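Only one chain comes next, encoded as structure tokens, the form predicted alone.
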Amino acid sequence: MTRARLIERALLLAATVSGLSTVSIFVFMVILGLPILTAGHFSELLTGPWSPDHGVYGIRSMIVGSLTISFLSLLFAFPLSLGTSVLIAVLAPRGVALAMKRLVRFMTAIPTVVYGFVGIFLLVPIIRELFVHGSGMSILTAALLLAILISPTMILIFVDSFERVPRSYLTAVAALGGSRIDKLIHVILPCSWPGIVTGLVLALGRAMGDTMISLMVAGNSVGLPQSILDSSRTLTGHIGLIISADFDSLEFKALFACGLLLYLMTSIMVVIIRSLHFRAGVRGW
């Protein structure tokens, strides 16, 4: 058997154990949550509040937090993360665009409990003492402290769009007399749109799925929030927070609840970049 044969079936072994492992996991989600999900409890589940001594295990709170500081965090972070690409792939000396590419590598590697301790001890006052409202602790704070984190995901791929703009259009551009900035307008920016919507994507997946940040300084409260200055839990808190309730008791099978809406927005989300690469290879971007 030929070397090349050998690495087509291991890569093939290992896509297949990959995908394998991701239906086994979802599988596994949805048996440990059946008791909740067939007892008649799931509209109550996804619409009532959070109430374990009154047998009520509504997530719709959750669902708020999680999806409200999500996407204002992607909200935050997305002209800060265009910017700044525009800087170093298109404007910036070449020396200060790899120093600035380096800085942006290096922030991808701070772990996220990082993030989480400088909120507490210099976001929230800042937050508490300029709103005067509540303890700081808010969906205000975790999307600031969010879109820092999820910043750097989108720079790099945002960064890899704008590079793999093929070359001779842009020297057309300048052969037309046009300066870095038509470049940008005219062609960078529609040729790289597939890679945005990547960068947005993962984004958003990364914000979503994040659970040191929104347990550190949302403030977990399970009410449902009425403005962005107050307190709340998102899906991934509330599991690391009832994670160590009885394993047989009804609280801890609604956690598999939340990990099935957070499975099945990731994979939503993973669809929406495939359909959109599968339509740019399609044109021809």
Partner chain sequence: MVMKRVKESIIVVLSWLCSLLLAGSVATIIGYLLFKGLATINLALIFGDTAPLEAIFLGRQVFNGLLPAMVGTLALVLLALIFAIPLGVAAGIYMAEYGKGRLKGWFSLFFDILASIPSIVVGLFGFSVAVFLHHNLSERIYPCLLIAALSLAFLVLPYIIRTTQVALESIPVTIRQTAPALGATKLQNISHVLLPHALSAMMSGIVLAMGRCAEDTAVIMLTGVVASAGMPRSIFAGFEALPFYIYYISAQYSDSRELASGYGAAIILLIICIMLFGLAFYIKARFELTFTARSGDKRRISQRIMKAPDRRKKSLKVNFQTEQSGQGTLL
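If you superpose the two forms and keep the largest set of C-alpha atoms that fall within 1.5 Å, you have the rigid core. Residue numbers count along the first chain shown, from 1. Not measured: the values here are computed from a predicted model. What changes on going to the form predicted together with the partner chain:
- Core-superposed comparison between the two forms: the CA of I25 stays below a 2 Å shift.
- After superposition on the rigid core, the Cα of L13 moves by 2 Å or more between the two forms.
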Contents of the next structure:
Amino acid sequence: MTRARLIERALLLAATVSGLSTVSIFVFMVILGLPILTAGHFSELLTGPWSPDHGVYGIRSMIVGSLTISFLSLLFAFPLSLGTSVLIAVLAPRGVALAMKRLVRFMTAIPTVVYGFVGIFLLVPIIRELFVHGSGMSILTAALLLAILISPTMILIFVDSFERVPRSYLTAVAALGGSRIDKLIHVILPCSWPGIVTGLVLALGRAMGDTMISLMVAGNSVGLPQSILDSSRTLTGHIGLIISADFDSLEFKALFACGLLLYLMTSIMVVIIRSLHFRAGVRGW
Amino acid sequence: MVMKRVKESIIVVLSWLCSLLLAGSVATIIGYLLFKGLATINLALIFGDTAPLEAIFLGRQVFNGLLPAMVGTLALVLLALIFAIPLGVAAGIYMAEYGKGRLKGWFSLFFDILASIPSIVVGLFGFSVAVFLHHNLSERIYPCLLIAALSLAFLVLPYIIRTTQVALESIPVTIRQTAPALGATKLQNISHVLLPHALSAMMSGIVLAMGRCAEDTAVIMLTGVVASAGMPRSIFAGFEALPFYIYYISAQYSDSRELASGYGAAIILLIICIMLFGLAFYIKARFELTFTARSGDKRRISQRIMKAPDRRKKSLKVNFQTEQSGQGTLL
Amino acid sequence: MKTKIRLSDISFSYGNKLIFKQINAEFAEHCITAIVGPSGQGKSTLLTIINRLWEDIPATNLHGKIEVWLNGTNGTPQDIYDSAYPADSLRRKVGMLFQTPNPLPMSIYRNVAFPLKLAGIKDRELVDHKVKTALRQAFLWKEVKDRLDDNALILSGGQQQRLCIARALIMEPEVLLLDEPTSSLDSRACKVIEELLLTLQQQCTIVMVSHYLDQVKRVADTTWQLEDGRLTRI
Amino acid sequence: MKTKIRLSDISFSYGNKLIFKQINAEFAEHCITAIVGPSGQGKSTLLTIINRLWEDIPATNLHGKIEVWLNGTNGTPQDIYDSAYPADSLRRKVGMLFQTPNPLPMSIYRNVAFPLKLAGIKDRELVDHKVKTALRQAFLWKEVKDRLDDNALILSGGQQQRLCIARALIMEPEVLLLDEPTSSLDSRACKVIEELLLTLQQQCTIVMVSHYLDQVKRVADTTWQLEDGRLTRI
Amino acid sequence: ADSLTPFQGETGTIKVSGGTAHIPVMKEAAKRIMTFNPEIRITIAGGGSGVGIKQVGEGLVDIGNSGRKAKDTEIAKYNLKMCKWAIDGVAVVVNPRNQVTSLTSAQLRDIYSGKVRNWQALGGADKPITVFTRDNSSGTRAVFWKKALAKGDITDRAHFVVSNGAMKAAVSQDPYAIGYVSVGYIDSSVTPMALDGVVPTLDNIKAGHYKIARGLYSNTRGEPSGLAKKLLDYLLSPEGQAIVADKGFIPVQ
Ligand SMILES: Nc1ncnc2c1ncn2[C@@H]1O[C@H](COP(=O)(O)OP(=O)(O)OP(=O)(O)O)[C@@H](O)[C@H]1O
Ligand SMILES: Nc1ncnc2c1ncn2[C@@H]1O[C@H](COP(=O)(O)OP(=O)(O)OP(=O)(O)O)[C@@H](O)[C@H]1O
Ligand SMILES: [Mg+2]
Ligand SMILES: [Mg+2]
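Please give the corresponding structure for the form predicted together with the partner chain, as opposed to the form predicted alone shown earlier.
Next comes the full complex, this chain leading.
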């Protein structure tokens, strides 16, 4: 074999190894979670309560916790991000827009654990005092912090897709007597919907995949939350907590079910984004 | 029309409010951190009771100081990158230059999925692999610096692959064809022209990956970080790391001095991460400059647009746009 | 002939690059005025000065005065850079057509109706009627009447250009600025548009930039040459 | 006159867009052959077919045969698409110059020496000598001899274009393909390059795409017109 | 430093994990040993008693700490040897701002089972009670659950924390919290509760008045040997026991 072919093979090998790691994570989760998946507990696993004392290893509350926390954070972060991106891309004077953009990039550099740390000592007491109910460690607290964590992801993607709207459209609107807001409403937003959805989905993935914030400020109780002021546990936080359990126990095996679930949910999001881009690509955006 | 003006003002006001809210909350977070922690930043925070020079040059143990955690983080980042860079760059080159058709599509899907897997799942994977190997391969394998670094490598691998791929793919055709037209083989083209050209863009991806490694807590929490280990000495042992230290302190500080050191550690970690991200953007900015200079600086290109006969204007303009948007996707 | 637009002592620069130095000109009502000149001299820029479209471009600078005699103002001209005069009302009276057709990414119907929407006109029947009239005027109605809901981007270049004309006409502008309106069209489409311009002359004042001297000869009443920052009548 | 290159029944398409349909042509040795034609007809594409540079572009398709009479093969032509014949050796014999100068981001010296490096020639003195000769041939030596280590990107457009010519010449190619070599240059630089082409004619066969009919008249021995996928001699 | 002489000239690593109550003592001991002989490495991880037993059993660490006795099955399976070097009480703690400072066992069970949800019912402020607990691998929880709650239910509204330190931090932060920690962790930031009239002081525990007590164990697989043995010996030496006392536990010697 020639050197060139050898090197090509080596590169292919590297790509294969990287690709296989994705598969192997999945396979590992399945194999190790198999005992609990096959032990007839499958439906119980997804819908049952978590009560190892009674031999019940349902992760229902964690699923609910993950979903409520991440969607709530999206609910906070989306308007915030949309508003900020509109300011950056359309409304603000150049100086302000640039400064805001810098700030947003700076935010991407803040470590998650720092958010969690400040959250515990700053936000938790505020929430506790503000809403008399509960300890301050709650879905709301985690969602607020997560909202700040995921906003920069969304803003950067939104701004990028706003800026990709062809200039000729904007000039067309201006020449027809439209204002900045007309540009925004009639052209920029409709044209950048794939970008907006991408930003949303990526941010949701980020929120759902985050461990430290919910572990640190959501309180981690295993009950089904009744309100957003209740404490709750996410799938990721659950893994972080139960990892110290005996790893032959069913309790521990249930973690792989959590891992698998997280894996599948984020993969689905990826597929959504990819198909979106594919369709958008066909349409010429 | 009046209604419309009112509506427009509302949108403007709302969007300013959103931005202010966001900026305000970040300012609050950083301000709080600095307010609480700035006073603790001193040599004792890092070196504890040990004299700094002795700690650095004589390898004296540091207790109650951040040095072991900082060095641990450093070792972790370096080790993770040693695994991730060759693999990621090679896979990225494959994707950009050799991959085609369906195989490339599958790889691309896999890398996207890998990029989206929550870090704690990667950590769980690393932990299970370590335990699995411990049982089936060697008693000596257990969660340690090596396992943590390997897991982190998986975490940042897709970043490196993607930036490499995009950096290579966004090299303009004119440059891409220069060397082949002079008789270069594909490999020569890659090694003499394409890689050097893409290097700075790849660097910024690598620096971002470094930031990710330095920051991540969830992975190492499951794969070998410990509360107290001293300076890292062997890759087969547990280690301390800054982000875990912060988490640990937030959960179980025993006195206000320890808590204060947590704020200090948070500030230090923040500074490290910001420096890494700053570096990435600096490299990227330089890259953009040289990039445009290489493909003929903007002025020349616009002159070309002006000089060219009518029909051509459009295509040249389009080319220029795509060149730019290629850079846009980078970060 | 009545003057419709008067430029007095206009200087304009992009950053520190001076494009016009103290130019003066008058364009007559219901005439087609052509502006010719080498590439890069500022012909397009001149048009954007008349409808203030340059204002969105950073680091630009304008000195001088532009007056437009608008209908229903009893012969007193409007200073278009008067700070109390909003750019969007001006742009509704001064339509513009670009060198490359720029339909918006929406249906044909919505494209043409777009200016009405911006103006807040909601009456469905009125809009329908106006869209139809505008498309007829632009000689496009026949070709598109059965597919008004199709995306405008799938039209051919010539059709797109006429669509943009229809869109500009729907507001019944008093002035129409055309930037090389036929440069991206083949000769047949070109003819159609030239004829269209001649009929439009009755309704509005047309200022048009053109490269093609034979075209200018065919349609223009007056011609101005722009070179080295100066505008001279030829 | 001896034939240097013969195209037989060449068809080529990008995706499913057919660019050439069964074209045939012969280009004579030591002549300058010009190819003219409207934009977008495939003139650049034609050149890349002769040095196989299109092969890296996805979804392209070629049928037909191209023969080149290379030196030292006793008059038997080489089929360049013969699977045993590697593209890189072909490209060392068939140099190409692009429409826009494309120096690599390295020093002037290293730019010119780059093809030698690719060919694995390491002898320092030989390289020095060849670089000097190539730069002389390209009429660039005087202007750059004192700054061979400067980055090539700081050269002016005309100098860059000559640099690229020197780089193409250093391999002593038998055929030189030029894609609108003067399109980005001012008229003085243009002259210099035209003269250069006339002297190069002695050493190689030149096929050149040009827009400027006066230029073609000045330098070309034969002219082919490319239009609607067909190549005709004029 | 007589107790440290056995470490003279040794090199190697001791890996410790498990019970979080042990950590302060372990850290101090490690610090002294590593200062005495820098060639020795001691890494200390938490995780909880379950982790300690499991990991030492699997050979992942050299010493696994637990705040409870290993179960017979565990001892049999891994051939564990236990070394008890301190006695510890588990105290119910509340925030210093809380007026309630004494509970009966029944009240405690009601709080933890979720029957009583407001401090008012116990004579405190009209505020909901925030219940904190530990996860299942915790030895502190095991002892508390068995001896204080009599294996009663723990409400699923309870917040979970991962360690003794975290428990203390959480309770000291939240004025309406209740939790339980190892007495070694008690300081002015939390108030220990008298249970059935008995205050969880070291004296009361030593005297056997306060019932929720346990040993702190360090487990090894098989008989301790090498450095691990030396570390255990050190903990039992006078100097080690002084550390134990200093950190708020009851020495065994
Ligand atoms: N946004 C801009 N910023 C800076 N300079 C600009 C900008 N737009 C145009 N210019 C410059 O202003 C000059 C005039 O440009 P303009 O587009 O008005 O020329 P033109 O006469 O319409 O040319 P053409 O016939 O090629 O369309 C040109 O030199 C151009 O480089
Ligand atoms: N990589 C490509 N993929 C698909 N189509 C292409 C590609 N390159 C060129 N084409 C198309 O092939 C046709 C011929 O292109 P080519 O660049 O050869 O034209 P040309 O005659 O050199 O034009 P010009 O005078 O503008 O340089 C054009 O219609 C172009 O759109
Ligand atoms: Mg123009
Ligand atoms: Mg061409």
